[in-house]
Amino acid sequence: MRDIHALLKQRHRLGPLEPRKGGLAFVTVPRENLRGLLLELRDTHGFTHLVLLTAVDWMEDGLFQLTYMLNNRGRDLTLGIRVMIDREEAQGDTIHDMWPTAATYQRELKEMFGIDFPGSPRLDEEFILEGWTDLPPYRRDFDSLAYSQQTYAERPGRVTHDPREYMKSKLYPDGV
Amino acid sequence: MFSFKPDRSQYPAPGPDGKLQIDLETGKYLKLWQGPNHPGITGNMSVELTVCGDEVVEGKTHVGYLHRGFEKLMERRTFIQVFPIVCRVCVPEPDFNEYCYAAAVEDLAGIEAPEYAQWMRTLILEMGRFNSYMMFLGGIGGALGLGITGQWMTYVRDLMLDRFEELTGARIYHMFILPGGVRGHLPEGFEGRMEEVLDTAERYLADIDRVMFSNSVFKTRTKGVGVIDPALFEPYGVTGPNARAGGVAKDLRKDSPYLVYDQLDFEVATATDSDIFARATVRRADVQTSIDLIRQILKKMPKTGPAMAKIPNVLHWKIPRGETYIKGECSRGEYGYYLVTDGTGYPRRINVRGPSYTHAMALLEHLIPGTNISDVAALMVSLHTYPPEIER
């Protein structure tokens, strides 16, 4: 992984490569060269498989960190490639005609965290919810306690307990 | 002998954005549900088709019916806490969930499991495998109308989760492997009743064998329908069972082994013809692949050792900022899970890649036009999907 991550760092503008065991490293990106990157791997390298691309919400940063993981079968070598955007606008460059199966990770982001893919296809059909007007249920600023509590009614009879507290008094029922 | 010829002459013809543009008011066409709930219809999903006398011109595939946010969920829970959440993410096989995840937490928070703990996860991960596989062969069947072989499947996975109830206390939701190992050891005398179960396993897919695999009825079905082109593997994210009925020899057991694989022996199954017969007969050769693994398990696992490792006080635990990614072949393919943390007691972000996600939207939203109605479901159960995976 090393020997491509040297290859690349300048062209690419790579941040450090941060290995890890079993042929896994992650990496940062800027977004702009994100596109460009993903293509050489792919095409040069033999990243070809996508694994997943998901998000992470950084909201204390104000960013989402939009992770692509990308897979050489052939060396068995796993690169999670990270691209940091702006959280308030936050918007990602579609790779659906280099994989079309990102397509439906776009619009699932889309859906649940809010992030925006300019020209991926049904981007904006419902994927998962239906009639959903909150805010996208998988950021953090979105407290899912408080929306069932608002938005369902309570069992009659039924008890309640914070998961935390209830742990510690069946582990240690005299107190830690 | 029938055999299904789309016409696509009578189509109209695609435009500028390459969909067919279909006019429901012609009365030409007609939208047809399948599913939510169909017994040809792989879990709790729907797929939207449009059809034009017997013959489908598109599918969209609907998930959301199970939604209970589990990736959110478990984002409110500390990392012991998350174990109950992970295995329901995929009912027919949850130890992957449970492996994958405790595997993740103990290379973030640098904890090795014991050698005895390995062995026991790659006992528990093939017994789920060969459950899966029970629901697999007994569902492609049922979608094709031979529902004995469904009933016989059952009754055998029945019997493997009787030894997962002896092993585990839990038939279907085990947590059994947690960070740091397994919660015991084998029972006294396992070994015997496994391999009791393990011949009567045997002898019904001997059955199998005769009444499926060799039955015209279902061959003719089944050979040459719902054949992905080897070429859409890599773009449509296509792996395990789905890719190997297309002669990709890749399992991650043997290309990138993890547990004890590396000390067992076994052969990769392949087929050519990469349709739905070939992607049986490839999860067919998988299960005696199942059976040989556990025996061999049995033998050579070691029969005394630790199974856990020490790991600090699950109600105190912190894991340092980190990400990771763990995988393992499960029996649809690759899965794994992405696992981010904060320094805090509770999981940053947790995703889980199960390869239904890709097999059952876009892959099978690409191979569903131009096939005929009655093949759709046997189509969707050759993919083996799980729409938890999807809908996470």
Contents of the next structure:
Amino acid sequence: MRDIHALLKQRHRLGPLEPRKGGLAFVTVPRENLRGLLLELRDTHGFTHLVLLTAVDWMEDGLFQLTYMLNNRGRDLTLGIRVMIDREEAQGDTIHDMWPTAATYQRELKEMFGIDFPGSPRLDEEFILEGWTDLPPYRRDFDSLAYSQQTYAERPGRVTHDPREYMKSKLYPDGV
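What would the structure be for the form predicted alone, rather than the form predicted together with the partner chain?
The next block holds one chain only.
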């Protein structure tokens, strides 16, 4: 993986290579370098399989992290390409023309995080959350407790436990 990183670094703005176990590594790139890098990885370096596209909400930093996991099956290598985008104007670049399966990931990220991918097919059609009108539920500022209390009626006879106290009573029944 280090040899590929060294070659790519000559043509693209890349962060440091972050190796993990086995053939897994991560690298962070500026958004404007993403498409060229993905094309080179796919067409020149054998990373032909888009394993997944996912997001992390770094709410405190005002950013979303998009991670594109690519796999080179011939060399058993997996490279995670990280791109940081602004959380308030969350917009990524569509790659459905490079990997058609990316359209599904992009639809999910639009619905669950509110990240837009202009030009991606069927992006505004309901995907998982039919009729959803609230804040996207995977955003960290979505209050799942308030949503549940507003949406669902309390069931009579159901006891709710504070998780911390409940586990304490189970782990330490004698209070020690």
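Rigid core (definition): largest C-alpha set, two forms, superposition within 1.5 Å. Positions refer to the first chain, counted from 1. Just so it is clear, the structure is predicted and the values come from calculations on it, not from any experiment.
Colleague: Given a core-based superposition, decide whether the C-alpha of P16 shifts by 2 Å or more between the two forms.
Modeller: After core superposition, the C-alpha of P16 moves less than 2 Å between the two forms.
Colleague: Look at P163 and decide if its Cα position differs by 2 Å or more between the two forms after superposing on the rigid core.
Modeller: Yes, because once the rigid core is superposed, the C-alpha of P163 moves 2 Å or more between the two forms.
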